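One chain is shown next in structure tokens, namely the form predicted on its own.
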Amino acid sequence: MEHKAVSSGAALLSALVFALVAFVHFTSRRNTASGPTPPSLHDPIPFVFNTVQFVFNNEKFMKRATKALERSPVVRFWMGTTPVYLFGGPKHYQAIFASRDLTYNGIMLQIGFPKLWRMTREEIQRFANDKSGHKETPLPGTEHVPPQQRYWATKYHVLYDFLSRKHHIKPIVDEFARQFSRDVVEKFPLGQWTTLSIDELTRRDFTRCAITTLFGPKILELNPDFLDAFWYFDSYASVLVYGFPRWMYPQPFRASDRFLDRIEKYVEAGLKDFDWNGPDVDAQWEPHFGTRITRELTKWLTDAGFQRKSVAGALGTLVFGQNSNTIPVVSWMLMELNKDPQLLSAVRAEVADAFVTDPLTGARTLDTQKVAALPLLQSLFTEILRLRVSMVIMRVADRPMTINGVDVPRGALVHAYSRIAQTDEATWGSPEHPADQFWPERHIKYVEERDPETGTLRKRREFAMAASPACFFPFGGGVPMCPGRHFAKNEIFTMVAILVDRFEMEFVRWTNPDGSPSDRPAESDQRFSGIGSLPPDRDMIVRWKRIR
């Protein structure tokens, strides 16, 4: 895997020129607020040495972030020229996703538009005129503006109503359980057993088929090397949205452009060849673009004029948010499940009752809504996101506030760490399984109940939070939550029922990533740190025998 790290040579330059211009608007700039100010964090080059290693080491400057609110809940520091506040607890936490004051609007007119959506000023500055809001009712004072013309509320309608109901979600994922028993599942021979990497299986098998259930067959006919640039783009996604200007730092630029020029190439052939006045115009997963939330954006986006980058970029966007989280998190699943026989024969005999089979034909199928509520596996999948995703939930103020009593001024960035949040000692540890570690069971209680037919008591699993939700937000918190979880969720669920129920698995050793024998499990990857979910840092190889 690409290593997502700049040169010593750029990294002075870059910490050189920040300094400077850093030096020069901070001489201009006045802090307005009139309460206490919070502590800061030590910065041995003002403005450049806490900038420069959020963007390129943030596994270190989150123990130091760690660190400094044990001794105080807010902390504050610079990234660049903009003050960030950097709040930790519950009650913090809680604020920051109520707050209308703290809009993700500017994260994106910052970020995520230029950086990831690739779009141009002018393009930007649309959403930048449109304060409707996101809602279907205009805000009050502005009734008049136009349906078309209301971008954050479209790209809200658009993304989170095909991501999030349920009657778009469900064909889909059936759609992909399709897809993967007939494309990953019986490749495998039945009753033979394969040796084969857990790595490879998902970043390659396992990836493929989430892109083609997401976007239809044509983006891997028309690009065959499409995994291969999804995969460079991901190694540079986190420099890419925090990092340096291209002038300063193509190389993510560039691994940007690969990936979306192959989209582009997707868009136009999509456009081309589908009847927008045919049948499949309604269609929840049609074969020229997959799935309807594919082609609505895409289609949104054209009709409003925007160039293709940008709706490329949207696409991008929207691929990169499923699978470089998703699959890091079936990795671990299935790194668990095949550390843990006892936990495998649990999940295993949990996911069996999620099966159906026809009382004509025999066939297995699995009802993918059922299987998305069986308690042991909920809480494999909550312990797993809590310990293995790193998200840096980031606000800007669009008005000076008082957040529980200190002051923000207006424009400055408001910080929340997830990783912080989820490994909290007094949040969520035990005395017998310390925060730090996994525990499966965390997030199960066990509930007495008498057998119906022999009226004996027995204990039913019920999946409950180990701690409050406040504490706990893998995909983000308030109004920009995610809104890919549901069907990220689902997908996952999908896959790992699947395999557990059609394959017997077995351990065999952890590798380095060169192949080479591993003297340690897998841990997180802290690479990734701050962007998402982090992969393991280890391969495992297992034995699978196909038994179904």
Contents of the next structure:
Amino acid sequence: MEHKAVSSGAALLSALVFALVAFVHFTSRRNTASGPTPPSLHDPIPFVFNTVQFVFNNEKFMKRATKALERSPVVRFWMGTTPVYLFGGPKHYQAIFASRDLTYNGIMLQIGFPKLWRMTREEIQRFANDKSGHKETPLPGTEHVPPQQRYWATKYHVLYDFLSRKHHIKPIVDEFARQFSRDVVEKFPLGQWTTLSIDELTRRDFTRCAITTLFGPKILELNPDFLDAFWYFDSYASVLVYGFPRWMYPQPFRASDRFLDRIEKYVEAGLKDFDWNGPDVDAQWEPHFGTRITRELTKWLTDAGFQRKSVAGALGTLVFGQNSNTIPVVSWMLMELNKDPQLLSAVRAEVADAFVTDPLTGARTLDTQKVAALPLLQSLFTEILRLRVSMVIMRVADRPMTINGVDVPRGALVHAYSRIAQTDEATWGSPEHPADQFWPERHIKYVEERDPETGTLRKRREFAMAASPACFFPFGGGVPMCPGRHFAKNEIFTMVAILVDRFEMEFVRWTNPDGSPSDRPAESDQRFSGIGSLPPDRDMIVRWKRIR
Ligand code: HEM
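For the form predicted together with protoporphyrin IX containing FE (HEM) instead of the form predicted on its own, what are the coordinates?
The next block holds the full complex; its first chain is the one shown before.
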């Protein structure tokens, strides 16, 4: 496993610079708020300590934030020179996701575009100048903006239509199921036991299959070390996103350069070889770009004159969104199944109904829509997302505003933390199953019904989230909610269903990152706290036998 490298010298230097900048900024800033100011999160070195801890030791920061939110539903702290209002509780989460004055666009302008999409100032300014909104119809007063300058609307259309709409997603998921089945058949000889670690399988084979499905095979053919470059980048993602400028701390940017250089190569080849007037122009999948989302994103940004690096940055963010989050979730699901043979056989029995056997050829295929509705699998998935996803949801206040009586000045950041909401004891806990423990049936309700054939009473499982959905936001919420969430669920369910259906599995042992035996099971790797799914910090060795 890669490690997040943190240079203490860079952190210290950054801290001093921040202190100076924050002091100057703070003393010249007027707070426009008129109501009572929420309590501050203790900051032993004003403007510096919280910022540095948030970036470099987010787990500890989260623990302090959790304690502070137990005393007050909102607390304030500084991220460098910007005030942050951190909210807790369902009422506040709902207000944040529903607010029109709290924007995700501001986060893209400050962080997403410069750090991930790697846009130039001029390119970011184009988005900043566009006030016409994200909808198809421009906001009142902006009807004059030419369609090609409606950057937010185009971004929204490309990402959300091609990643979220059922008719675009279904063929991608079916393609993924086809490739995944083929890959496991090729890798594992029928009837033979093979010993392999979950980490090796998920971060190599499954990631390769996921990337080939979304981006087509060329990206890996042109770059044999693409997976290494991606996981190396992933290990630096949080410090890149929340961290410091390149001159202060260059390693995350170098990791990003290495990753994006490879995507640029793929973009160049695709633009050269794909026939933009040919029969594949509307295809849901073709071998140059893979899916439509990748092709449309490339075409939009290229036609609009964005530099190649920004095109690569947009695609790289998609690779990151796809794998950095789904791969740890699959790993956790496989680990839980291998830890608990009873759970494994219950899931196996449930999944069997989602396979269809062709009476003529005997071919067994997965009904990807049916599998997505299975109650136990949904409960298992929800429980993993609840416990293993740690997202900092961030919005910018576009104007001075009030959230449930709390004044928030213009330009302030508003934060909500998925992990705090999703592990709250009062919300999720039950006497036998505290909120911080994994319980695969937490989101199951048993319904009694009469068997139509035998007339006997039987219990049927139904999926029912254990608490208010307002306290569950692994995919964020409101307009910018993750566009890949349906794809993620389908992709993960497909992998798990095919594996439990085709394989016998046996737990062998836990291992440390260096391969030596571990004396404890995996826990969440908190180095990824605040940035997405938390991967397991230990690996599991499993014996696999393909039975069909
Ligand atoms: C378990 C899996 C996943 C989790 C937990 C997750 C979570 C999130 C979250 C929390 C956000 C920000 C939403 C907000 O601020 O309200 C986000 C954005 C995003 N996600 Fe996901 N995601 C997952 C899978 C995926 C997949 C599979 C893809 C693509 C195939 C994807 C693509 C994206 C993109 C492109 C954005 C940024 C959207 C924008 O710029 O407007 N995600 N995701």
